[in-house]
Amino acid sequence: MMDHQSTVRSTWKRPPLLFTNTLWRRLIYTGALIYLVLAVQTVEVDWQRVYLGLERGWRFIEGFLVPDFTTRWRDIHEGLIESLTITLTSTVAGILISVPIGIGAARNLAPAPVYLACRGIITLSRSFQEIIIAILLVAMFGFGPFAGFLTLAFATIGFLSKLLAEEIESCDRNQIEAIRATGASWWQVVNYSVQPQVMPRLVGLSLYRLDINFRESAVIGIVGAGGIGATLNTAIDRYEYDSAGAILILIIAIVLVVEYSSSYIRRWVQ
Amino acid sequence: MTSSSSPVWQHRTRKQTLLRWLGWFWLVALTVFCWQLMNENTIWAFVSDAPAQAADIGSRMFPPAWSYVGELWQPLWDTINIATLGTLLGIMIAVPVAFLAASNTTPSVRFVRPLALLIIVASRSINALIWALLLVAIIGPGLLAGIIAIGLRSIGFVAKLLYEAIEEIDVTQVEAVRATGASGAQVIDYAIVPQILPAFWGISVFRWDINIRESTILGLVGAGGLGIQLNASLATLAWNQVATIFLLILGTVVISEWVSARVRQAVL
């Protein structure tokens, strides 16, 4: 066998991780490589600004070493109490309004034009940042917590709405017939089988969320929609960093704890 | 039918119903409390008038300036710069991270792995905002803050999923290539590297295109890019250029979203 001697070779030779075709992977790699040339001279970088900068740099790090939870205290605690209720009442209120976009964006159980209409709201709710969301939201109702409210009810329509839908999509569809097949109308239909088979994790993208609201109710106040935001915005603007660094580690304490909670409280729900 | 007889069908006990009614209760009741310490100082008067202004904004925003779409350009493509760039920063630092934190590959399930993870928690609890915030603080607004924000902030992003990502191998390809008496790094390189490509790549183009849209804003707190842009029309009450900044955000980010699909789908 003639063949067999070529086939097969002493040496193995490792085959490219990525794109087998070489003309295509060469393409590809000198495209990413100029691309990357062209991209980094675009990024100027004052090094004079730098260095004078570094020592900032070094007073916030001591700042987040030895935060100064007081001098500030009235404020940050005005702000994280402001922050906390957006971030509840905002997911209260979004997992309301999600729930029933959601069962209409979902395709077995919505008709088309609902359907239709459903995954327009979901697009239009995730396209935009939270933050352009609030800047509209700021012009229209004001500044303070109530814009802030409505800008993370909003965002989160988006979120949970599109993934409650898809968890809808992938229900099992022999409990759907089966409830069905007892004579079962729409409303009975969704409510004995389909709720039972997403609850669970609507609870969990639930809790994710409220967790992702709260970060984000730490960011919007930047604008002007309440939170803590602003607290940190002012402390940062008038270099005080020891209360930035007191504000940061509050946060990721909240993220923290919210974050254990959250995983707790699934396992206690499924 | 002996259905009257038989017991009545239940889903739960008393005491679990109970219990449940009590957490709902509860839950109301935080929430009632919670909007009613929230909205202690906002002025309904402003409130009531959001239609109006809604209305008067809109009819500001309609003829979006097109002509304004020539100075955008170059803000566009600093965007897509600082999403690039930002994103490869945070998977340099997040791949090394996810080795650490995987509970397989790291050294030390003790000391190592914590501290990655803390560093995870870290980035992901802080948003990209927050982070340009404090880096135009130190050095100095323009694409670099930017980039290093972005950076930052994906590093979490990354290292979670990826690390996540490594702790479903399976096992046996390792033994196979470890029994050929391969060395750690070439047992990463041969055993492990292989089965978690897709999900990296994966990974970080669903991250680059969450960056596009996280950098889009970054400008409004001086971190170079549309935001900037954006910004400026903002102050100036300029609500035509505003909307045709929003019109070009929401093609960036349809385009990324397709971009990031189509990879996705080629990989996983």
Second form
Amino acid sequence: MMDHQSTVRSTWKRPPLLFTNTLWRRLIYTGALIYLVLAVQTVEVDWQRVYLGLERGWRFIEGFLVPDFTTRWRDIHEGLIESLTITLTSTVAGILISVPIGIGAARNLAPAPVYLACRGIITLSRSFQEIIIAILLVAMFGFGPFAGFLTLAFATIGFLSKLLAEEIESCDRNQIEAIRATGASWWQVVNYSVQPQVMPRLVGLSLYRLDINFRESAVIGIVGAGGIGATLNTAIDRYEYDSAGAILILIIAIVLVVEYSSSYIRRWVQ
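Write the structure block of the form predicted alone for the protein whose form predicted in complex with the partner chain appears above.
For this one, just the chain is written down, with no partner chains and no other molecules.
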């Protein structure tokens, strides 16, 4: 009997991560469950439309299983070339602009006014999703690949500048101070101390952004920013699910090629 009691006393029970008071914990969990049930009830579901959607969804799966690459091949080819062009040009332009902004946004290299200005640019660029920026730019410049190019270049600036600035701020301080101790100028400190430390990371991030930009080019094309997304949207609007399936398969294939190529290049650089 004593052994059993000592076993019970010695049994450890993990304390709750949140709300250590049992009464408050039960009240909060019950309130959250009630809110979830009430929130689900506010969702209006048209079951007839769901039924029709299932039928269309099955037709789309059939088209995906038997893709048609030939009927709309000319449109698909033009859309892919346009998407690849948008992806490559916007990535290069975004990298060229991101490097000085990333250096200016590094607290250990830039004076306070430059730091605040560059951080403001990064914050502005990261405030909106690509699809929202694409809608605004399509409204400003009209339908076509130019709006897609500007959208992806703008998004690349926010993504790459922020990560590059953080990489520079985490550089080995001893190497930077050693170069400064020789009487080197600011540019020489960047060139001989910071650049060797961050270059492998910059190459890896640039390739990763290239991969993201191709996928995003398919998304923003749906709102009129050109590329293979516009071709995909047209195929779906025409109920040509076999052509849409062919486009999706090509997008997956290109993303896989870019992914494996970028992984190889990153390993080679590092």
